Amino acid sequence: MKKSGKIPVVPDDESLAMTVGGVRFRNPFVVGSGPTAKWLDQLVLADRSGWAGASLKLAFDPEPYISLPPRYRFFRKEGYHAFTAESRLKFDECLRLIESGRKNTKDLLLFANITYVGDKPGLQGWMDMARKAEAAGAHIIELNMCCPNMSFNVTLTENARTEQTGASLGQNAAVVSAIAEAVKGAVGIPVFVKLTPEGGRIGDVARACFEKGVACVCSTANRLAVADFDIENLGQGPYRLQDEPTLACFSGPWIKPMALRDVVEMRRKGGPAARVLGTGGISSWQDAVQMIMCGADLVGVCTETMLHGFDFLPKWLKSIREFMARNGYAAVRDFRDLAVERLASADRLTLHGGYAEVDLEKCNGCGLCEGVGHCRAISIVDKKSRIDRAECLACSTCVDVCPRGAISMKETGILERKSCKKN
């Protein structure tokens, strides 16, 4: 982690600022809960670099049931980051970090990212944690209903306790919204709820939370998955200083398409007045703009800060201001939801007829296009690719597999849209 160096002065630009839950954010960017929001010096650097907020590393109460030395891998070629083991914050450590963070940062909003895993009846444990975090100086309570490698939690029944938390709890709209409502009533600061994408119900759970009056819902996009492993040595996983292969928490650029979908679903279920924090796969300012266009008010960034620190943000902010000026946007809200409004269902797509055409000067007859398994239009004749227009499906796969850029698509006109029959 860079401990010094010149960081450009980040101007306070009202065009990037917004208010969520009565709290002013100087721009949309929040350091996502994770290893880069765990120490005081990280918070200081984030503040100096212009970040609007930081969601602190997840804190449990009582003490974490699983807290191990971290094991991370960034699979650069595939574009994904994974961790199998992670050290957590004890709740008293979280409270001390909030207190010291408030004393040593100027403009950084601190989120207390919390999960209760104890035996207090009903919702009392969650409420007690939130009150203590508020007393320590947290600006925002973020209820963690998503951490995918957690496996148990207290349910809201008087006579039974089932073991589930994080991603499993986060799929239960009734329980999540009940916890959120209780915590909202227990504190005087905004309550955010961080939801899991697992189970495919993130939109419904978000709507239930909005109906209880939460200030914002947050996505994470992370998924539990299995990384590549050595098929000749199953006893050795792909993680350094760790023997076994295991399920890991996956994040990074590859997950952005799913993260965008999560945000679209939350926005559609919540409507235009709802507030959404979108996280997942953000590694450039363009990614952040896409997230906002898909419905996010705030943008969380975690993996990119793990790989590159915090001081890239001033460049991102400058690029976004230039983008806004080019397109005539006076505020972030002016381009929020633009992609949501344009996303069409399959029965309303406008398709163009056409065919693939080969530039014989560029083609070297390598045969990769001929190998496309669903295509009967391509053959290699005299060491050149030939395409039968009558057989061409116009799918454009050959364009993507050609290593020389020798194939392009030619349009013949808009196809007639066929309406779907209703049952």
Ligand SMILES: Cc1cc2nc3c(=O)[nH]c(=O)nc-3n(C[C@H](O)[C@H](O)[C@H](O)COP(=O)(O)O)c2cc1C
Contents of the next structure:
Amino acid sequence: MKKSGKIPVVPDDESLAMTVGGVRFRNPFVVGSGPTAKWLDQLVLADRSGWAGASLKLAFDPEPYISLPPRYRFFRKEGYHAFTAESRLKFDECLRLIESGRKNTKDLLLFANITYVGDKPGLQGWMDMARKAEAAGAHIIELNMCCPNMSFNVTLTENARTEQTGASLGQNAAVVSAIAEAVKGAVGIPVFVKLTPEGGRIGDVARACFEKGVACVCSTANRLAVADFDIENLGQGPYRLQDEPTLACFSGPWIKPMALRDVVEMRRKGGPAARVLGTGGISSWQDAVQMIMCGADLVGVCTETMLHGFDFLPKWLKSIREFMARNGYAAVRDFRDLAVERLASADRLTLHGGYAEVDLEKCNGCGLCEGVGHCRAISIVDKKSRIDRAECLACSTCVDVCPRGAISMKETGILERKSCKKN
Ligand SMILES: Cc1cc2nc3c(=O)[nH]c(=O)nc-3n(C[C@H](O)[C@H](O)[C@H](O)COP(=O)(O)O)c2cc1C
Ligand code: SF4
Ligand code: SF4
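So that was the form predicted on its own. Now I'd like the form predicted together with the ligand, please.
What follows is the entire complex, opening with the chain shown before.
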């Protein structure tokens, strides 16, 4: 981690600022809970780089029942980050971090990302935890209903039961919203709920939370999946200094399309007044704009900060300001949801009729396009690709297959919806 360095001063800018749950965020960017929000010097750097908030590493009360030295692996080509071994905070460590974070940062909003695993009856444990985090100085409580790497991982891998935390709890709208309501009643600071996409009910769980008046729902946590492994050496997992392959927590660019979908669902279920924090696979300012256009008010970033630290943010903020000026947006709210409104349902698409055409100058007769498995239109004649327009479905796969950019689509006009359906 760079300890010093020339981080450009980020002037506060009302066009990027917003208020969520009565708390002002200087811009939409929050360091997602994880290994880059675990130590004081990380918080100091994030504050200096202009991040609006940081969600501290998950803390357990009384203490984590699984906590291991971390083993991470970033699969650059595939675009995902995967891990299973991870260390978590004990609650008293979290409280000390909040206290020192408040003393040593100026503008950074601190989220206490918490889960209760003790034996206090009912919801008392959650409420007490939240009260203590508030007393230590947390600006926001973020209930962790998302971690797939503790009970959910154990249940899925071994079919065994353990304490119910994170993604195991987070699929149950009634339980999540009851905990959220109780915690909301116990503290004066805003309560956010970070939800899981596991179980496919994130929109419904979000709606249940909104109905209980939570300040903001957050997505997307890691997804459990199987990382690439060596088929010649099954005993050796993909991690360095760890033997076994596992169901791993996936993050990074690979999860962005699914994270965007989660945010769209949350926004649609919550309506325009709801507040949503969207996280998952954000690795550029354009990704962040897409996340906002899909319905996010705030944008969380974790894996990118693991790989590159914090000081890319000023460049992102500058680019977003330029993008806003180019497009006439005075505030982030002006482009929030724009993609949600545009997403058409499968039965309401406007399709253009057409066919594929080959540029014979560019075609070298390699024959790759002839191999398209669902196409009866292409044949190679005299070392050139020939396309029979009558057989062409206009699907456009050949355009993607051709390595020489020799194929393009020609349009013949808009198809009637009725004729689209028949195909
Ligand atoms: C190593 C690692 C540890 C994480 N730990 C936590 C955690 O303690 N609490 C939490 O809510 N999310 C945790 N996350 C999830 C991230 O905050 C984020 O939601 C997820 O990684 C997707 O965003 P990204 O693609 O920007 O990383 C962790 C992610 C990673 C990669
Ligand atoms: S893939 Fe492209 S270059 Fe190869 S035969 Fe088809 S059109 Fe020609
Ligand atoms: S557009 Fe589809 S159907 Fe038409 S030639 Fe290309 S691959 Fe074949």
